[in-house]
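The chain below stands alone and is given in structure tokens; this is the form predicted on its own.
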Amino acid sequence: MNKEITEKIITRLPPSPTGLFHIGTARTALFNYLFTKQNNGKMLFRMEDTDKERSKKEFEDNITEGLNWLGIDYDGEITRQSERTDIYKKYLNKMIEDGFVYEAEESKEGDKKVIRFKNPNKEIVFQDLIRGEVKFDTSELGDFVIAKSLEEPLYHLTVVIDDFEGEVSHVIRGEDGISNTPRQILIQEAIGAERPVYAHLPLILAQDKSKMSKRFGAVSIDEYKNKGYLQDAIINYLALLGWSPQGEEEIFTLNELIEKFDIKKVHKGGAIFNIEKLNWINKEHIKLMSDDDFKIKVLEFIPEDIKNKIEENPELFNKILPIIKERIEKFEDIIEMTKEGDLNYYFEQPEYELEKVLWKDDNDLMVLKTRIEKSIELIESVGEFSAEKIKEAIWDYASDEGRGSVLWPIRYALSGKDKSPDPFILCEVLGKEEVIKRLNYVIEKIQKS
């Protein structure tokens, strides 16, 4: 008899330590935590590690730091089914005493013996919070293993007594689990277990509808972590692959899920991953951090040769933190815009072809000589030196002279780049100063020319 909501929670985490903390382990983690906080429950946390040859401490270490940085806690200390061995024989002697399961030969030779569990051959009824009645004719599974021999228990028993040792009220699991139940079931009615919640999450899919695979996403919070997604863009992100808040809502902190989240609405088909959907909710949490804790992180993806021009010019760097905050979608973007150049010029001079500070079809080299001597005259008449009112003192001149013939000298002066900011917000970041003499530089140029 499945056990009600109402009744005290307690879910568990069983990752295996066989491979790295990935996307598919991580969101079924967050979902069942959801669940248990909201519920106001306990989550228990299990190392699967039966099979010694594949599990590592590596991997378990890799799992804990993963779940820390995302700030997915857990009750109680960590259980591990290898310390566990006294117990599941235990339960092995007493089914093997109560006719449940046999001794049977594994290979026509005879040479190895296994435990297999001896099948009622019955159907199997059970309720699952997400997709509702499903049903199993278990016949179709034969007499299966559960053990190798009493000292080698394999997973649907191990599983089976964990849960129920543990008291464990709500089995939430990705999809692919849902054909290992019908088994569970059975083997909880031969140790008089009783049968906990069910609850499948969909599969995380590629874009393509494929399997997730690494190119599709199926890498390690690690190196999202190390691209510099924010731990509660992940959290946000994987709290929607395969469930949709009410209204138009999106950007989500972890205690906004706990209050949010339901566990009935989660979808029954299969989620996508879509990395462009997670670079646009890494941004929006980008955009929600505090001026200070953006610096460090900056600060983190920076290279040490623009550290030390940084140390020796922090008020400029303090001018150019919004301007990387609006270009990023993660941090791992700094490198490459410095790898681009893109940050160099607001500490250096920039050098260029004076050709190319020309505008389109503009050739005329003495013209533009004269319209930057007029910007230079027109910047140094300004004030208050922001982007509005530098903007204020050039616009009517760039109008009269065609836009992009005095603007565009003006920003190839100041970064040397096709791309970059307006000119307007290069010159309050670089100060007045800097601006006429980097815009006299160009001056300079076409006399030596």
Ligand code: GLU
Second form
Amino acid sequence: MNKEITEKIITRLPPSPTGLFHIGTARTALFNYLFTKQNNGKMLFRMEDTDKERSKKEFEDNITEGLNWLGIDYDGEITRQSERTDIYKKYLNKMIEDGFVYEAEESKEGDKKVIRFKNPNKEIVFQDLIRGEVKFDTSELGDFVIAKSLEEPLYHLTVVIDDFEGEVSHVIRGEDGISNTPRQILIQEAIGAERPVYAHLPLILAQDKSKMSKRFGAVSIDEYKNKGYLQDAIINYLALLGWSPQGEEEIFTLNELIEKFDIKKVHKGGAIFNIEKLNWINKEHIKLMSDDDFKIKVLEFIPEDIKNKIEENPELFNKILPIIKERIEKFEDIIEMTKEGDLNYYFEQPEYELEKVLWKDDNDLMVLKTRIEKSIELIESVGEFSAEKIKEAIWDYASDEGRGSVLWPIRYALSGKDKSPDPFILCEVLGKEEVIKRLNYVIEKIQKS
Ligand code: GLU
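Next, give the form predicted in complex with the named molecule, keeping in mind that what was shown is the form predicted on its own.
Now the full complex is given, and it begins with the chain already shown.
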């Protein structure tokens, strides 16, 4: 009864537009997409918007835009269940005629009628690509409701009809859909639809193995996008939520995933969402970005005041880019960097207290002055102003004096920060003239003190 994977593969992506594009939906979309692409199949996209109260156009747009952003495309036009009422009605009438469904009171008290499915009360057995054989006794489901009226079909019915009419061969969806499967198989049998192959994906769980909820943190793709995660990284991370590749490698592009993904190797157990892992994967993908792409993305996140400074000094900005790349895991981290003042000092003389320039137990400002003067002299002598050459020029002197006593003051004079890149890199980025200016500023401060 089950189709084999050798036939034309048709999958479907049927989100309900009742909320923002969720990571779980994105993961389901991705697994469908990977499976479809690697089998030269077709993926249908439909909005399951029969719930008129909760379905919203803005959510539909959000889901569609999210898929586009991730680079997951589908075949053909998007369809909407809300526009297919007549089709469902035709099936309902036929089912009434054939005696599979009947009109009945919604409840004992009410006078409202609904359409119920006449449950044959039997055991349903289906093969799940991930879970193997699954058995259900449908008798506990009773005569379940499949439509509120001929014009108001409900989820189980619309799914089955759409999958049937779309000739869907594979239903790949979240584990929460597994308990719906027996009902849907009963309806398939009633309308004479062939049974698709099922694959139920493990749920995505929070660290404590609870269900992912708002409490857990960001659950919509938008939130990740806004935090400056790259689409490639999200795709890469989602692929690993419930599936593991063979071998050690974990960083993949979408095309590599299409090649490597194996639906039969998807895990049965819940997939735990691990933000550190996502951050790591994002950083790996940042490293793979071209310089130009990286720069464009940085500019998207950099605050306005720094942007103005960049416009005045684009060359300096180019030099800072590798430092930013080193520091961030996601582009939102740039905002944190600027809040901490970790970018400002590249563009302007930092202010600080003179005492801070002294290394640990050093306390003699006159000795400091001598060391700064000597450092200036050594830095003056550097020809090609690279971190390496600057280091060569200062290293011996610093080693003799005590490295901290020489290198810390340089670093502090240049950045005004306890934490910053090493002094040689700072020198190279700022350029000789600016470095000497900032070192002289320390001397001025000492003289004034
Ligand atoms: N509209 C359902 C959902 O968003 C899809 C279930 C299915 O794949 O059949 O959960």
